[in-house]
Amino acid sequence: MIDIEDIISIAKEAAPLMSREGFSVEEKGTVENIVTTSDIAVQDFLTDRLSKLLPGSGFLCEEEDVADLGHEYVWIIDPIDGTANYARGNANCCISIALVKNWRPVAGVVYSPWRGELYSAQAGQGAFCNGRPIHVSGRPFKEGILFTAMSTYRKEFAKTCSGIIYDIYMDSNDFRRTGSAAVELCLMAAGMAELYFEMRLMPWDYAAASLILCEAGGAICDFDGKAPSLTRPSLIIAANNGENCRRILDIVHCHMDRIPY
């Protein structure tokens, strides 16, 4: 098994490629969905170094349609989650690296260099931030903080999202939006929020952070109440415990009888 410290070292080595200046920005179909030259540089660095760390492994990456899935071990990578934040100098962005074995997550690293936070987990070994153990909070639903968004890349789902968010909001404390799913799920793992809903995320958005959250005692599921897919888009529900996760799922099912994509 790969030593997670090796993955952490590679993530740290990649971080200087997230330069605060000197990068260019292009749209990926819509004005909301962008890629920077830094995204490509980080991804190229990670795929090169991780393939050497684990020869014969495959990759699923956000940029450039990298999908080499027919392997026992596959790396799922978002070179910069929160690219819109990154492009504006907003610290809520991160490098996300997950390793799955036969499509079960075995290791996850989420490094947010501008926040000074490195989250990590291995299956069955707990979750950590900067080397210190972390755990979800014990707050009940009514005291929960919700991380959420309005389906930025598919705005036709925004009205449905708003109804779901309203119902959760009315029974909880408040909501937040950072612009990085990986950062938000890791903050939940560290006890800084309790509830999570996103209409549509890609595996690289949550693969590493979902393992970190679960190893910290939290729960995560898709529309069907199952583990989210690691190969296709999913509706993502998460919470600091299974009971709160199911309550969000019930609210979602009140607004939707199927996934609209």
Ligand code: IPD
Second form
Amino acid sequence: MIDIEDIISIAKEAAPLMSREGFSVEEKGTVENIVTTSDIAVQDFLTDRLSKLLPGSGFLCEEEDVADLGHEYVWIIDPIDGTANYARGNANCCISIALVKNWRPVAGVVYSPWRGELYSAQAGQGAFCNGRPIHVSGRPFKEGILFTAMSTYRKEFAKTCSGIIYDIYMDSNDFRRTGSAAVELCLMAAGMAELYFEMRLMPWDYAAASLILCEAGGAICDFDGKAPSLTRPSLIIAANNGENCRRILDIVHCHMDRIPY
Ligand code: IPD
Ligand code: CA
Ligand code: CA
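Next block, the form predicted in complex with the named molecule, ref. the form predicted on its own:
Below is the entire complex, every chain and molecule, led by the chain shown above.
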């Protein structure tokens, strides 16, 4: 049995590897999509420590094509979510670690050291920020704040995204873009926003934060209204409750009859 405090300790030990300076930056195909030497250092540290914590477990990690999936337990890791922010000294970046057992999420830790926030959840045991219980807000759609993005790494989807965002915006309060999906989903879990839409995210972007959001009372789904895949890219809709989630889904379906990837 895994103790979430051990995962939290390892995330905290990894955080100094997100150094303020002295890292180098490389592009991964496009100018928007970058990796820093810190991303690699954090990921190497986490895979080393977590494999010792849970011998025989597998890994799905963003960097360096780590996908060792044929295990009862698999760690899904984004070493730094919000790398473009990290590289600019913007605090909206985090380490994201999820543990799945037979592909069901059992634990999630999202640590944003520069924001001073550590979010955690275990299946069936509620969600926490810095050890204090958190819960989604009760705000209705029309008062909702939307976290979203314009499909940064696949700009061919930006026009469709803008139409969806426009329709949600006109029925709600406002929108925000912080540049870290994991931070945004955790802020929703803590009641600071109500609505979420992204055209295409990878499992490491949302695996940990989706458990934290659900444990805080929120809802998350893909284009088909089902739980998002933990192995493939997914369109992600989330909200502070199932009703608001379905309303975003209806808007998305007005703009698309299938996933364009
Ligand atoms: C990105 C962030 C961003 C989201 C992108 C992600 P990265 O992750 O979560 O908010 O809009 O789709 O890929 O590349 O900084 O790890
Ligand atoms: Ca990410
Ligand atoms: Ca990343």
